[in-house]
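For reference, the chain that follows is the form predicted alone, supplied as structure tokens.
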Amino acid sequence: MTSTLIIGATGLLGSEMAKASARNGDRLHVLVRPATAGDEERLHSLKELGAKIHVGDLDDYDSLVRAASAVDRVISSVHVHSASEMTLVRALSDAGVSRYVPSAGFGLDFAAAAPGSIPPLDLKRGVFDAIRQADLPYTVIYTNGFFSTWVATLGDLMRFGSSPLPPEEVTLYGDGNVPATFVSEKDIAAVTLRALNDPNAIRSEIRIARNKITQNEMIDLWRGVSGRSPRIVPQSAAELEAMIASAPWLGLLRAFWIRGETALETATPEAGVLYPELAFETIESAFVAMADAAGR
């Protein structure tokens, strides 16, 4: 039986990439801050799954080397932050794992993002040149838009975490009409824990491009679900530029809504193609759970 340990698996992304490895069959081997440890409530479900629970932090090379050593591989889904990532490349090369799936790739492919344009992303490519140097057997995920960043705003990166339902405002960029891709926590997790049981996937990158969709597309598909009508608030590109030369990350939302990075044809191979017995969560479908949620 295999062992997988999870990083980051108290998050969103982490807990689906959990209950993917457990429903895998593996030995399921977790890793949680010293302040974490304690709290009962967050590793329930972990505890549930049958997790072994690893007490370290990505700072800490010495607790990261103990829980490396117990298992076969190892999945991150905590943000990167380059001193904490190098530390933990250098761990899991030294335990000897094979094979790793690093944070680093949950995002943009980068042959189609445009280097220099977006510092975590750069900060990212920073992370998995190191991957390559030390030559871990890694797997990239490549996974464009979360469901629960993007599709829960609407595209709009700037309403994250202000209400459980797509906003009733929401800022349109550019001419609304560039399409972007998307994928749920849950496909993320089904096409990592394929990708890891695919001997092909060693170093290897995958990209996953479902859910193609314009900003526009998006607002109207969610007003036929939900019968609302968010306010819209056009901003152009130019003024999009403006607000990136003072907030650097927010070139993010150039990449999706007006350079169309995200849904640009690359060689990397795109998930769906790979394994087409996966099934990929529509946005409609999450729209449709949203709007229930809230009784409509």
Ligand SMILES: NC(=O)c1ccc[n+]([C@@H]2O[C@H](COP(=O)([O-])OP(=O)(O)OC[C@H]3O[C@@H](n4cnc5c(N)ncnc54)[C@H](OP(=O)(O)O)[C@@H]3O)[C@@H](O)[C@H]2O)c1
Contents of the next structure:
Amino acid sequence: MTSTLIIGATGLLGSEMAKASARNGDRLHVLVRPATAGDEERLHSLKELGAKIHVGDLDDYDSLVRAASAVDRVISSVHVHSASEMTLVRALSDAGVSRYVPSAGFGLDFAAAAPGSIPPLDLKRGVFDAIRQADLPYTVIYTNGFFSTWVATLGDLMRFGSSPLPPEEVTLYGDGNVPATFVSEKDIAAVTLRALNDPNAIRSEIRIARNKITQNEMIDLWRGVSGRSPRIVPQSAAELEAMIASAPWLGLLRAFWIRGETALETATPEAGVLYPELAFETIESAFVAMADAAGR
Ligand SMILES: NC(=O)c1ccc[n+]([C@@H]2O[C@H](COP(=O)([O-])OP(=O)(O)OC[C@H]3O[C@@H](n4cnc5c(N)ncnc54)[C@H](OP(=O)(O)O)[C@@H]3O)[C@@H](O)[C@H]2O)c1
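Next block, the form predicted together with this ligand, ref. the form predicted alone:
Let us now look at the entire complex, which starts with that chain.
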């Protein structure tokens, strides 16, 4: 039986990775930090999936080598802090895993996004360079926008976490007519497991570019499904630039809604083309589920 270690399995994406890995019939291993290891409530669903729990930390090289030595392949779905992720790269080289899906990929395709415009993406790019230099058997999955972050906010990243439902007021970036692409966390996990089972995906990059839609179209779709009409606050590209000057990570909004970088065609193979048997959740079905949950 193939064994898969997930680092970040209590998180948004990692919990979907854990479920997909268990569905795939893998022997599931997870690495959790000491504080989490003592939290039965947070570990409950992972234990139900039969996960073997390793206690460790991305900053603790020995714990990473111990956990990685017990498995065939590793998925990391933590937020990338370069020093910690570099420790993981070193540990995986020393442990000798057969496949590694780094968290560096879970965002924009490096081939589409201009270097130097989004600090978190530049960090991820640096980690990917280290992975290649270490000659690890990686598979990088570029996701573009997650449903929970972008669709549930009607494309307004600034409102992330404010409510499980799309917001009553939404900022419209630029003219609202630039397309972007989105995928559910469950589908990201399905693509990842499919790629892990694909020997041709070793040392390769795969992009998910599904559900292409503009911000105007997304807001209209929500109106149609829910009968709600969010208030629109327009923000020009120049006003967004002024915000990015003081909060550079907001370069993500420019990449999505001004430059259209998540919808650019690149030479990176696209997941739905590569694996046509996979069916992807649509934005409309996600909106229907949200509206139902809100008692539409
Ligand atoms: N493109 C998009 O729209 C988008 C949206 C969201 C996220 N992302 C990307 O997706 C990836 C996962 O993000 P997420 O939102 O799923 O993350 P998350 O929900 O914040 O979860 C992070 C996980 O990492 C674990 N963790 C944090 N620091 C750790 C450490 N030092 N050692 C070991 N484990 C540690 C946490 O464990 P504890 O339980 O101990 O806290 C948690 O399980 C990231 O690369 C992120 O940039 C992309």
